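Next up is one chain by itself, shown in structure tokens, the form predicted on its own.
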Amino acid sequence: MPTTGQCCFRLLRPGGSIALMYEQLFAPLDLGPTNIRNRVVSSGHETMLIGDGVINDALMAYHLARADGGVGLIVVQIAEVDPLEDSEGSVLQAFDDKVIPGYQRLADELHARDTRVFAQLFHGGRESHRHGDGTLPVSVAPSAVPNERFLMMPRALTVQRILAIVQNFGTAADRMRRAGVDGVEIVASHGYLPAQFLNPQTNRRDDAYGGDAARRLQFLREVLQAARIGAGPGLTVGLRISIDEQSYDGLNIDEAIDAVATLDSEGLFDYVSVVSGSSATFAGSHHIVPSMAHEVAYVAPRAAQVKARVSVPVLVAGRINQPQEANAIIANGQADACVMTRALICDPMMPGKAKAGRTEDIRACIGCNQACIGHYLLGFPISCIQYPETGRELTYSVVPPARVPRRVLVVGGGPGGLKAAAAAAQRGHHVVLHEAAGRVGGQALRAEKIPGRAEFGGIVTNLEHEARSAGVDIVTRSKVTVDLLEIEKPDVVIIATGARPRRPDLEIGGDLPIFDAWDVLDGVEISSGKVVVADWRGDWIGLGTAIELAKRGRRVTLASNGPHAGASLMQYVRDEMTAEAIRHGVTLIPFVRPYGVDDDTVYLQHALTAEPVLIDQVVALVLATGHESVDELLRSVEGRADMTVIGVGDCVTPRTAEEAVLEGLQAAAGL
């Protein structure tokens, strides 16, 4: 057997082209009555692409892109089974027959592509969303135990209401049977209602549905029985469960595995999908969509524990981003199939590329969480910072070849410039990219220096490979000037010259050293002692710089302009980085802005009261106070009649890599 990280393969067509095949990953698998062509799974995940509680064209196009890419099984995002828990159209409504045509159309299209489709049946219990008018619903749970993360105090369920919810799972499964899907998956993961019944911390009942472990299991048992009856013998019934909720009051490993083993012995499901974490707590929620701070495939050992106790196939999720990782998990017997959802968000064609031996062409997910789960938490449709076509399939799934190839000169090799160059070349334009530095990458090359953020550099590797594969001529150590443009005379100039650190106006009354965050990330030495990091934007730069300095042994105070450190970061990333900062002794001060310095004191001003906040005995001030555009070339040439000039990314106005890459795509698509 190969060890983790290795892949099983055989060489095909000796004497001809050599292809790499991941044998275990691309072997078929039976999940009850459903046979899937390979063991790559897209799990149920929120997309914010639906409308009015039904599958629409946008969600259809999203899933068809992944089916065209070769995925074996798609589990569609959660569908609410209980009309009393209606999220007013923001999730699929499995309690209403109106969902049937959408599921039916999706199933037909996926089956035509040899991809199987399961529906995910859901009740959040105390994990309830706000109503459309912003008011809080009456959430329900086994017992009136509050929720840490969403601050919900639920109402304890009556037995009558429990029986109604069980019946709702059964009727929802029947709707999915009529819609023609291949199976249903019961969501008992991440602290949702079935998990709340299993957990003695949240189930304090003393009746048929609570008390000892056997009675706490009864609700999930009845749900699975109802789903079996509703789905009928032709459909697969699966169970998704967190084996470790990673929470102070969460369902623990032994409790979860014992529950799964008991239900398996009763023949109530055809597979179990193993995940980690809980939506109910800040620490547990990190594991719903684990960032690059977590090890690759870190849940696989837990899946192996489950596999040793059950007779059905085991699926596993948790930072499985590459086919070699998935193949090793299966080859090692830790699981039978791998959930690779973000890998497919980043590269819908990943399975087909791997099967064809084009591993180097796979656009690897970097676990940044910015545009996938980050968009969802902000209420926006799903996307990917590396692949903005995701979630925009109706616009960019097919970008036609250029009718007239044009000479395109791209200035700047950061993520925005690389995407613009790659997309333009893919359309048939003749593209040259000039980068002033010795290598492409821009600010991403500094982002990867942040502790725990090394994978961010993968965006450069991926986009550079795409550009070179498309035929882009990349010229480094070449600063483009107006004179060079006069010599080259391109038809189109796409300018992506990025940004530089911004320094606010400060009252300087002494010799206290002042650095930019970029200086720290580039390795500048700062004297031992107390260092203040002033953070304006509340992103990874301020927090990351503070962590880096603390790891060097400095006593660090992070002074944030916002309500807390990392205020503009996606919650899971923010909380993980904040925890890391606290573990390294960083002092966090909210609502302050830098005002001035003297020899050893940093003067801050409270953002709400305007009162002074002084920090003395300081050896250095580090500024993470945003950026200003490097836009001199753009301002010099925009508006010219002899060439088309387009600015993308930070040179237009400083933002993030996501906007730069999207604007690069948009610029190329418009040529």
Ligand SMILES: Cc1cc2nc3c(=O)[nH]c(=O)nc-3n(C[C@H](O)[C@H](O)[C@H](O)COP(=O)(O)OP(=O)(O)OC[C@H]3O[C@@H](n4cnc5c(N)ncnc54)[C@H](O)[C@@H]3O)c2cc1C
Second form
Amino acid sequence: MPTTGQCCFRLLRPGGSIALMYEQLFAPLDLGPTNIRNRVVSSGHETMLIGDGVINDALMAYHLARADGGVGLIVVQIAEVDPLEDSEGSVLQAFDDKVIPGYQRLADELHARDTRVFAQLFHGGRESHRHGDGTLPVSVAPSAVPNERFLMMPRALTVQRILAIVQNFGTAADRMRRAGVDGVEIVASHGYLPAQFLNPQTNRRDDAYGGDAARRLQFLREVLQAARIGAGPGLTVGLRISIDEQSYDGLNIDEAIDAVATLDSEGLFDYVSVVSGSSATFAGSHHIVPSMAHEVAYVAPRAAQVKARVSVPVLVAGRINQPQEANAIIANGQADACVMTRALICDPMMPGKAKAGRTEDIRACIGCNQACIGHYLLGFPISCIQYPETGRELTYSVVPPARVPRRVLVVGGGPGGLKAAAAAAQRGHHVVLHEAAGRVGGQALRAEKIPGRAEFGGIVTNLEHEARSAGVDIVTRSKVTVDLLEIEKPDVVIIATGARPRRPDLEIGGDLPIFDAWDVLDGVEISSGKVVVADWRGDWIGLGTAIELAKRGRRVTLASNGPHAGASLMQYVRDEMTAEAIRHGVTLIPFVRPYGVDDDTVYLQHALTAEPVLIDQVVALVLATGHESVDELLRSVEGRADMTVIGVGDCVTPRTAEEAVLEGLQAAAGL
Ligand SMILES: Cc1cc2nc3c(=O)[nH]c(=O)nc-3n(C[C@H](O)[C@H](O)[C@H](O)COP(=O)(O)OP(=O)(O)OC[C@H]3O[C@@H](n4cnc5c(N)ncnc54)[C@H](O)[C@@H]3O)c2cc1C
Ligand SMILES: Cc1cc2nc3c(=O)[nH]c(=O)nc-3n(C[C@H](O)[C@H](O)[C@H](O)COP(=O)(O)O)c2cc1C
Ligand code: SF4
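Counterpart to the form predicted on its own, namely the form predicted together with the named molecule:
Whole complex next, starting from this chain.
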């Protein structure tokens, strides 16, 4: 393995000797015939930025931004090898020559930036999605074993179909070779088709492809052999595998490591990319893109176990957010390169900043899973809540300096105001931000108090740093009034005054104490006993407040207006928070809304039947019933002719930090 780094940032030690920062991370590495300039990898991730099954301008711009930022290797998102599994254009179609020009253009552009590019070859087996017209597909698998998460009962593959699929992998690899990419990666991870063959719980065959462990390996062996032949000697062939599917019916660590070690001894791949989790189950799926509930770099010890058994380089993924974590993993010998996919979604310039020693300028991913995998699961192009430029590169890659610098006054230092201020100052405007509170952050300062969500506060650290670095003058304890605007007379006022808790109309027939969720997160004391949390939005606040109270020893009932707790959260976060609530004994009631209280009873109404649902012997009602805008200032000045007035974020209408930050960017870009 090469040991010399390229020109890394150099630190002068006391006494004059020179130390290299992130030396291991910036050392080049050979993955079979491909040499990568550093060990930062953007792994395959679906973006919803493609068009009609091919790489288009939006995906090109997305990856070029990361290559410009210094990433060593980009593995392009999954591409289907089997025309019978066609997702009708929503997934890249490696089974058709029409993909070649797109990969070719991408490879040329990435090579010009010294970034290598691999293509992922994919067959989901029983992990398949609805057709574009809404009907269910005929999914296939080694055996007819159903899938918990997508509720698919697959058809067992015939040997003839197995042979055709193997051949499809080979043809797709040949197509990628013709497109000029540097390698192909076989997706045997996350419970997809090759993993379904490896797993004794999903492979119940008794022919050449099933039975004992050796025969369960046969499908993947033939796929890798076909890929090698198709790709030819000049291309790298990689293997992606979940080393622990973390599922009740998943491949376990011993089975996975034995399989990898055997195939490695046959020389069938040039590297192995280690991940965790499975798409097939609720408990397994949140490891595919682990949220802030997981420790950073928690898969690295598993990768080390693989590394001890194989001869090829090992890549590892899973919440490796910062260069110092990645460097330590490589320095400790746990892996040879680090997947830092969301780190790059959040900050495409991360490798370049790390190499230049500008670690404090890196916008660290906070594992919120909202705009990246959250968007993808909803069928929308990916982005980042902290950096909405991601996924919108065609619009925001080059934001020109302001033609005429203007005096911009930003009211409110929540996520929306901070982003507006930073983006306006980066364009050359003179920006002053006034924040009424003692520190900036707005509601994010409460969001970070929810148990297990302290990392959400990183959005404030990052945006404040960006604003200050861009030259924004931040004035705290300064409540802006119309009078102040008359005195300051800015050219532009951007109003981002946020929101406050909303209370629904309730029939009050007694003196049961009623609190807002914000009070609980601020630490208000609530008597011991049974507490009802009424949740309207089905987001982090209802579940988070219920968990907080349960942790304080209260007996908590979470009464959700929707079909289940956390109904509006992205699935992985919903499942992790729901599991935490259940572990702490929270009782969950769906489809109810609060309509009144007396001394010790909360009166709920069933959202479907309108029947009353009474909960008695209660000591307090906590309302997580949404927010209302703090919009008095906006209403007072909008439409004025003597200054440009723009409202952003929750003060326009309450939503989430994602919209606030995006609208902050849009406001600044429009000046
Ligand atoms: C407990 C909780 C958890 C949440 N969790 C999430 C989450 O996980 N993900 C997510 O995306 N969203 C979450 N949200 C919502 C998110 O925090 C808000 O949507 C977002 O903060 C809105 O940003 P904003 O800039 O519009 O307003 P705010 O964050 O409300 O900031 C407004 C700021 O303006 C200041 N201000 C008000 N009036 C004036 C004035 N006249 N002069 C000067 N300053 C003024 C306020 O002091 C405040 O700091 C959560 C909210 C809460 C309460
Ligand atoms: C939006 C999104 C889509 C993903 N799609 C894929 C995919 O197509 N193929 C794959 O192997 N992994 C996919 N993943 C998982 C990532 O490759 C990676 O393993 C995961 O994000 C964990 O790494 P990170 O913590 O560095 O983000 C996806 C992840 C994200 C965020
Ligand atoms: S949306 Fe959240 S999890 Fe996704 S990249 Fe951005 S900060 Fe990370």
